[in-house]
Amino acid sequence: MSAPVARAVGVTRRFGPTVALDRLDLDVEAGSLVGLLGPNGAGKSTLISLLVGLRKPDAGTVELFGGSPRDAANRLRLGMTPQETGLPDTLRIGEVLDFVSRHFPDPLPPGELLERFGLTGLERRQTGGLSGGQKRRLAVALAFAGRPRLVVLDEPTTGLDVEGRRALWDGVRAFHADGGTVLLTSHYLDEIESLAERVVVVAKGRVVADGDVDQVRGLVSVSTVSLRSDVAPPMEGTVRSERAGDRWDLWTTDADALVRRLVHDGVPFHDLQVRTASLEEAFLSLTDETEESAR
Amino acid sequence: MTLLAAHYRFQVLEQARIPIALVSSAAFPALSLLFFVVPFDFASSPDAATTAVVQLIVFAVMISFLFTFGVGVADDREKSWDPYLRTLPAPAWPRIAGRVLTGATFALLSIIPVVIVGALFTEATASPVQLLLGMLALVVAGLPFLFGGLAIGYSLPVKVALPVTNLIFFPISFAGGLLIPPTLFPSWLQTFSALLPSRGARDLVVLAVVGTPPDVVAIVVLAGWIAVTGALTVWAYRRDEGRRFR
């Protein structure tokens, strides 16, 4: 098996008192399409900034194509998107593409790149005058300018309409079908679901789940069963629980089984509510589990 | 080299598309010459007129450097485009060298109007050799403002860099003798003047073009300013890297 395209080994990164990454390990294999999923502040962006050489880890090592990402030569086959808010306003699309392309030995012809991202005919437009969706597409196109082998997309479809999102997804799939490796971050499950083969869930600076889409969907489809009771309800099958007076909130991946159990055990509950937990809550329950198992 | 060219072209385009910045830094010195030198007697004495033009050329270069490097760099640091550039496969030097070349280009453009006004409406003259010597002297004279600008740009946010630059450029240019000749200063201001980088810069270029002996203290102090601002730039750049990209 070939060496991973990008790798983090035991990486810790602090910002003052905040621990953004906590002994995190991640291997991105050549040709894979990996989605990093996690709530805001989970450490996804910090991890990306280490992998592309913007920052140094406090402990542990990061590798890009087998070397240090801070070495420019190791970034030759890396494609990255700028935040579209940072595009140089007064420059034209053609000029920005030309500038970025000059950093690579064998860039894509600009016409091909523009066509692939639906920007044909806009070469002479200044980026400051583009719509939000066009800026976003230009930003993503820049990641593909140098014929990369690894493309890192940080929240790629934020601010895109449905059509733009679909076009972008098609572009990413085509690149991947061609053998390219993709690492993308998102806090939307559906985006990761429709693209990634492998999903890595990051929360509180650690990998809390790593598997294919189905496995992770199972892990993060959590329901909240809420009830009032003077006696403690059964805790088997719950991933997390909270109590406020006689109000119990139970997180579980199988609400049906939990309710059956409550009835079967004759727990004197009232005011029962069952609802789907948000992704944030699901992440929290995953994080709690890892903390338990770490103890 | 091609990367340097790419960064240079990119930055020149970026600045040239906002012509008001260029126009204001070019117009200010030329207008000063037109209003404060041309109507008066000394415009008809070749040496005095040449000195006045040279002073304003140093003034133009100083404004240009302080603003393009001080405010320009501070502004760039706050944009998310800057971190993106760092993910491209290029070391930091083509970007920094491109920035210095861009600043020098616009400084050169901004002295053209003052030279034209000087040649047309005053008795100012310079032989080709004097011009060449003057340009060389100007390169050295510009260093404290180049480094000073970079030090401001790399250490301060743009909201602070802008007022700081505005606050320092006027007193430095006036007391340094860039607007009126320092021979007209009272003695206390003469002493103070010699301690400013602008005074040494002015005296050096005046020496090269007109041949007037410089204030020796001012020249020594200029060398000191170059060393200090150079060291400040290195410190500010490293600190900024350490803060944002550690």
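This is a predicted model, so every value here is computed, not measured. Residue numbers count along the first chain shown, from 1. Heads up, when I say rigid core I mean the largest set of C-alphas that superpose within 1.5 Å between the two forms. Compared with the form predicted on its own:
- With the core held fixed, W248 shows a CA shift of 2 Å or greater between these two forms.
- When two forms of a protein are overlaid on their rigid core, residues whose CA moves 2 Å or more are considered shifted, and S194 is not one of them between these two forms.
- Core-superposed comparison between these two forms: the CA of T61 stays below a 2 Å shift.
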The other form holds:
Amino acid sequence: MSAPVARAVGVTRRFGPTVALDRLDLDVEAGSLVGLLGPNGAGKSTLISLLVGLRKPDAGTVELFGGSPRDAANRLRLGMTPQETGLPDTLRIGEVLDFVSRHFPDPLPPGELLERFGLTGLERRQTGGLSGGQKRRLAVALAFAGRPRLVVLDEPTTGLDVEGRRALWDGVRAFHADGGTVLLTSHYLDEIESLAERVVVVAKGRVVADGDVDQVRGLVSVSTVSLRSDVAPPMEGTVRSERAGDRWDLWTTDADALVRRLVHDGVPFHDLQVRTASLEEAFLSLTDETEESAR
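Moving on from the form predicted in complex with the partner chain, kindly provide the form predicted on its own as a structure.
Single chain only below; no partners, no other molecules.
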């Protein structure tokens, strides 16, 4: 097998007394599309900052294309959009693209880049006159300007409307279909489900799950029992519950036992639905378990 395009081995990073990453291991294989999930403070952005050379680990090893991410030569094959970006208000989109493209030996044609991210026809628009969604799409498009082998996107669709998110998804898929490698973080779980081939869940600075969407769900033996009832159903055996009017959503490790209990106790209910855990529910359960074990 070829070497991973990015790798973290036994990486620890502290900020004062806070341990952001705790002996974390991660390989990003060439041609993969990896979704990185975790609650705020889990260590996702810290991990990305190490992989792209913005910070150094306190312990462990970080590699980018087999070398140090602090080496500018290795970063030539890297594209990145951080969570926070700034664009000069007075420059036109075409001027920004030209400036960034000149840093690379074989950049993508500007027209192709603009089309890929739904910005065609805006070349002469000043960035200060763009909507928030258009600015974000431009910031993401710039990550692809130099024909990178690896693109790292940290919360790429924050602030985008549905149309903008779909345009960005299409651009990421096109890059990946051509053999590109993508590592992205997102708080939108449907985004990870739609895009990622592999899901890595980070909590308390460690990887707590790693696999495809179905495998991550399978790590959490939780089902959702949803029903309508005017009285409270039994809560024994549930791990979470939510109520909206007469609709009850109960998360349980044994859906069959819970339904039998409902019938045995004579609880009046209708519109019963039972389903396996979604990625979001798996994510919440995994991170909750990590929080509990850390106490």
